[in-house]
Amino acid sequence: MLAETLAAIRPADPRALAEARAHQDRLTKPRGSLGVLEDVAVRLAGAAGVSPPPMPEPAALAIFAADHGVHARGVTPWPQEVTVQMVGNFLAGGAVANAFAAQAGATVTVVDVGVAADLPDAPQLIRHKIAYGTADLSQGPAMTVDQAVRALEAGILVGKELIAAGARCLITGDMGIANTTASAALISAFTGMDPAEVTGRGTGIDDETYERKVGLVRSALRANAVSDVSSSPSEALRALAAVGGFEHAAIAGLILCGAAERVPVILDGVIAGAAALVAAALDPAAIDHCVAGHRSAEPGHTAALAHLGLRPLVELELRLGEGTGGLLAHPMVCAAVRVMHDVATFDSAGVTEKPV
């Protein structure tokens, strides 16, 4: 399934990009006056291969949940059982992601790809559990390559199901206590940046815990002989298995699925940024189909976005995850595309254009 998905991915269509840019310039507004929103609309046209692009609605948020063996090393004061408790909160509709999804008109699906507990049945819960959490990445590989591929394919399957159900935009979400540690390791591996530059304080940790966290990221890269990963797909898979999480792999799979189906993917924060680095290493064209919803407060997210060449739409110092930043950005993405559909051109409106 992974190979078939990668084979279906196409880069942004240059003709659609050119047509979209030309159309933007004919609309009844000064050229470039909508700033980044114009770039978003053009980007989505290139991704879809048609101008104007389809409206990216309705949207579907997929929250991939998993636990991490490195949690036992004291990288966060939050107990591991919060992962399963928050999954229950998502399913009950009580999380911030649920509130933001309701505002955006997006569906919420929770996917268990590696929670360290058995979860009760629920209508919005999908089971793709690879294992009961990863191994301790600071001591050796967090997962096997086979497990990483299975998690990638879980994300692809979820994407296909959401698209088949009518979703025309996918939004990445995550839940996993200690997953910012794995994110920092992935970002350091794929960008070549020093762990101290890309490791943040996650949900809020003191100086002593932060220093321990940076040290464990260094240990993970050293123990797994992973650093400055090239764009080789086999190296990317090895790095993902070595220092990633099941949710990172699944989000990367969701991104690849969106790209293969020409359905835009709005990325959330640092976990999504780390996953996007994996997706880009497997096929650079996948990123043509992504929009950076926001820039989180985690320094690794800025590094990941810069490496991917993505400009975030929202910058509100968010550091919650769950897909919250992507959900906030979705109405802006829709507005950018609606301009292409609804705004008159100078010719059709009989408005005099500024002399060249």
Contents of the next structure:
Number of protein chains: 2
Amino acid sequence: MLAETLAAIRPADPRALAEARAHQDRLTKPRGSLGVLEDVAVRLAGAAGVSPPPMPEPAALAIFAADHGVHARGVTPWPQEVTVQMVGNFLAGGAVANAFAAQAGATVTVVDVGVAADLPDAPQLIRHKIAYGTADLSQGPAMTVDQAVRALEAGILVGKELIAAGARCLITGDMGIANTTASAALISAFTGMDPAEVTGRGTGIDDETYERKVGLVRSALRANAVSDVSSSPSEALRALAAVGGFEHAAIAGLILCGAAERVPVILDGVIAGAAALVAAALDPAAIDHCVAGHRSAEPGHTAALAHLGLRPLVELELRLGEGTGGLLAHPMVCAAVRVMHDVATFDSAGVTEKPV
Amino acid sequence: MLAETLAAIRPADPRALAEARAHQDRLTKPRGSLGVLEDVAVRLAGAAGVSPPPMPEPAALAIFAADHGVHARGVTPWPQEVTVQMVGNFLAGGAVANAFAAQAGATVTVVDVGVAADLPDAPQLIRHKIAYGTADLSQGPAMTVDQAVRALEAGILVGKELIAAGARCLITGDMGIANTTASAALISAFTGMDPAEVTGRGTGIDDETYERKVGLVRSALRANAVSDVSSSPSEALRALAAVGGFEHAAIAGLILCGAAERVPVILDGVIAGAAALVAAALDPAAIDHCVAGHRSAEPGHTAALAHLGLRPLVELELRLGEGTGGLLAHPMVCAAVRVMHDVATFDSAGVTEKPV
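Alt. form predicted together with a further copy of the same chain, vs. the form predicted on its own above:
In what comes next, the whole complex appears, and the chain from above leads the way.
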């Protein structure tokens, strides 16, 4: 399924891009006056292959949940069971992601790709558990390449199901205590930047824990011999398996699915940024179908966005994850596209255009 | 009516602020992890005097339209009749503000406070025309103090009507070819900054026009003897009349109305920023009821926001006006408040809190 999905991905359509840019310039507003949102609308036209692009709503948030072997090394004060507890909170509708999704009119689906406990049934829970958490990435591979591919394919499958159910925009979400450690390792591996530059304080750690976290990211890269991974797909898969998490793999799969199906994907924060680096290494054209929802407070996220060439829409120092930054960006992405559908041209509205 | 409105304004309620901050810290998210949005929710609790604050929806956008005598001096390539044409476009639903309002579920009301032409009737048009445009501010007062007060009161009246019709959030909008010139003059007067520092290129001008625009702002301040206006209300009114526009006065009135009625006001760009400086000089507590929607590309807007102590939510290089930046921010303001209503606490959700 991975090969088939990759084969279906097309880069942005140059004709749709040009048509969208020209259409923007005919609308009753000074040229360029919508700033970054004009680029978003043009980007989505290129991704869809048609201008104007379809409205990216309704949106579906997929929260991929998993645990991490490196948690045992003390990279965060939060106990591992918080992953399970927060899954319960999502399913009960009590988390910030639920509130933001309600505001954006988005559905919330939780996917267990590797939580270290058995979860009770729930209507919004999809089971694709690959294992009860990853192995400790600082000592060797976090997962096998086969597991990484299965997690990627879980993300693809979830994307297909959400699109079949009517989603016209996919939003990435994550839950996994310690997953900023794996994110930092992936970002260091794919950008070639030093662990100290791309490791952050996650949801809040002290100096001692931070130093330990940077050291573990460094150990992970050394133990797995992954530093400055080339962009060959097989090396990318090996790096993902070595230092990633199941949720990173699944989010990369969701991105590839959106790209293959020409349904835009709004990336959340640093976990999505790390996953997008994996997707880009598998096929750079996948990123043409992505919009960066927000810039997380994590330094590795800025590094990942720069590497991907993406400018985020929301910059409000969020550091929560769950898909919250992507959900906040969704109404702005819709507004950008709605302009292409609804706004009059200078000709049609009888408005005098600025003399050139 | 102005005096009565000013008398009704209360600053942020310290008890509601404290309760809101404490409530934020009990919610199932790492403390502070919603960044700036936590501050927005707390701010709105202080403004409303209750925690959690009421949901700020539905929103109503009021676009105040007016013309400017300084237009004749050549501060913009856009002909003055574009003001009337764009009013027609708003009323026909064809402008970007209409598209963004549709996305945000906001109503759109256009208020003629000083358009230099007679306008045909339309259901969404309110008439409060003070004059057919202001006088040329570079030669003397743009309007009389009496006219300034009448424009302020028009803004207050419109705010009252919108709130009576059900609005629970007011969004400022403007339309007036050449109104960034008056904005720069107001911002220079109220912040004490040099005209060259706060004058921008509006919706797009060349170097020669830009130099002329800065010179006219400088002439306006000199001709009217308004530089570094003190914050006495009478001086503020005199400065507003000297170098402002009717839409600036009306927006200042809308802000005062929202503050008096404890309905939050989302400020749009540089025109709203200039108007908010006027409102703040009339009563600093009015700003406790405002949220800065976005940061415009105009340098004067950054100066105004800094003076007001406001951090904008959207920073996407918009330079359109109309209320577009305020409309984009509205779903985020709602999301921030919704968190206070919907999100579970650590206790109620059975989620383990991070050890301190």
